[in-house]
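This document opens with one chain alone, in C-alpha cells, the form predicted alone.
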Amino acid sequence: MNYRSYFKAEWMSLLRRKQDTLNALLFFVMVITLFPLGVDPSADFLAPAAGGIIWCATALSVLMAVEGMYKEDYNDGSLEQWLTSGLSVTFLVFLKVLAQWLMVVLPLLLVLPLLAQMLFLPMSVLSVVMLSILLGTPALFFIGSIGAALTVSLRRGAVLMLLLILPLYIPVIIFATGAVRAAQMEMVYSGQLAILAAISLVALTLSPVMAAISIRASVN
C-alpha cells in the first residue's frame, strides 16, 4: 500500500457509503428549509442572519461527518494495518480527512446557491460565503477528527466527541459569520477571511499529529 493507493481507496470506499454523506447533506439542507418557518419567514429577519444560519447547520453537517470517520477503519482492523505498514499515520491521518471534506463540502457548496435565495442572501454575498466555506470548513475537520480518534475505541462516545470539539468550533464560526456580516455591510472582510484560512492551517499543521497519537492510544 501506497499514499495513492490509500487515498484512491479510501475515496472508493466513501462512494459505497455514501449514505453518510447523504445525511450530513440532507441535514444542511433540512436546517436551512426548517429555519425560516420556525421562526420568521420575513427577509427583514432572514437576510441579516442568513450567514450565521448557514454556518451554524454547515458546523452541525461536519460534526455528523466525523463522528464516525474512523469507527468502521478499528471495527475491521484497518487502523492496526495503519501502524504496521510503514507509513506515516500522520500523512494517511491527512489524506482520510481530506477525503471526506471535498466528499461533504463540495455537495454542499453547490446547493448552497438555491438555499440562500431562501433566505434572501443577496447573490453578492454569497461569494463571501462561499469563500468562507472553503477557508473555514477545512478547520472544521481536522479538529473533528481528533475528536473521532480520541473517543474511537468508545462504544458511546459521539457525545463525549461533541463536548471536547464543539468549543473548538466557536471561533471558526465567530469570524466567518463576521466575514459575512461585514460584507453585507459592505465593509472590509478580508481580515476575517485570513483568519479563518489561518486557523485551518494551523489545524492542518496540528491535528493530523495530534489525531495519530490518539489513534496509537485507541489502537494499543
The other form holds:
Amino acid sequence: MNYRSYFKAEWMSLLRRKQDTLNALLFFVMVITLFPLGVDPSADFLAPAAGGIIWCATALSVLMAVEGMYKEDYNDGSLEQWLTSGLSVTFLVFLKVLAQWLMVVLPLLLVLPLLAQMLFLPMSVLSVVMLSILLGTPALFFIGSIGAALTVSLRRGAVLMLLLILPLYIPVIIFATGAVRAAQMEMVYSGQLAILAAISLVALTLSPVMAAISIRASVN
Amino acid sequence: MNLQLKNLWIERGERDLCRDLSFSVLNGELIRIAGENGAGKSSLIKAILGWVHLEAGNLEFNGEDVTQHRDMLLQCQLYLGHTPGIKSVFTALENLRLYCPQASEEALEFALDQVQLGAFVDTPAAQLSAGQKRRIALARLWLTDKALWFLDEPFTALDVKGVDALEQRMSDHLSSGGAIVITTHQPLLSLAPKVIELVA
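Please show me the structure of the same protein in the form predicted together with the partner chain, now that we have looked at it in the form predicted alone.
Below is the entire complex, every chain and molecule, led by the chain shown above.
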C-alpha cells in the first residue's frame, strides 16, 4: 500500500457507498426545507436567519458523515494494516478526511444555491455562505475525525462522540454565522472568515496526529 | 535479518501473557507461536509490531532497538491478522491492488490464481465467503518482497487446497532466506518450525 493507492481506494470506496454521502446530503436538504415550514416561511424571518439555518444543517450533516468514519476500517482489519504498513498513520488519517470532505461538501455546495433561494438569501450573501462552508467545514471534519477515532471500538460510541465533538463545533458555527450576518448587514466579514480559516488550519495540523494516537489506542 | 526478543513481559488486564520470554528470528526460520485460545499468541505479534504495550523487555532488529526505530522493522515485514483488511465494496483484484500498487495486472491475477481465485478476479468481496476473503489477503504473499512475515492464524477458514498452497508458499519463502512468525494450531511439521509455547 502507498498513499496514492490508499487515497484512490478510499475515493472509490466512498463512490460505491453512495448512500452515506446521500444520507448527509438528504439530511441537509430536509432540515433546510422543513425548517421554514415549522417556524415562519416569510422572507422577513428567513432571510436574516438563513446563515444560522444553513450552518446548523451543515454541522449536523458533517456529524452524520464522520460518525462512522473508521467503523468499517476497524471491523475489516484495515486499521491494523495502517498500523503495520510502515506508512504514516497521521497522513493516512489526513487523506481519509480529505476524501470524506470532498465527497460530502462538494455536493452540498452544489445544492446550496437552490436552497438559498428558498431561504430568501440574497445572491450577494450566498458567496459568503459558500466561502464560509469551504473554510469552516475542514475544521468540522478534522475535529470529528478525532471523536470517530476515539470511539471506533465502542459499540455505542455515537452518543459519546457527539458529547465530545459538539462543543468544539460551536466556535466554527459562531464565526461562520457571524461572517454571514456581517455580509447581510454590508459590513466587513473578512475577519470572521480569517478566523474560520485559522481554526481549520489548526484542526488540520493537530487532529490527524490526535486521531492517529486514538486509532492506535482503539485498535490495541 | 535478525530479530531478537529478550525478556519480554506482556500484560493484559491483570494477567501476564508472557514473562521473561526470549527468542530470535533469523533468516530461513519459521517460528510457530502455539498455545491455547487466549494464551496471548496474537498479542505477542502485536507487541512485536508495536501496538500492544510491552511492560518490559528488549526488541532488536538487525542490532537496532525496535522501540526507537519501529519504522525499520515495519518496512521489512508483512502482517496478516485475523481480519486482513479486505474491503467488501471492492473486487478481489481491486483489494489486492490496494495493498500491492506496484504489481502489474498479470502479477495480481497470477497471485489470485495461486490461491484458487482466478475465476473470482472481478467478483466483489461482499459476494465471497470468509475463506475466499482470507485467500485474497493471502495472495499478497505471492507479490511481496518483504523478508519477514507475521501471520496470525492464516489457516482459519481455508480448505485443504488453500492450506496446501499456503504451506508451499511459506516453504518457498523460507528456502529463499525469508523468515516467518506464525500463530497457528497446525503443527507444520514439514516446515520444521521452532515452537514457542504460551500458557493460558
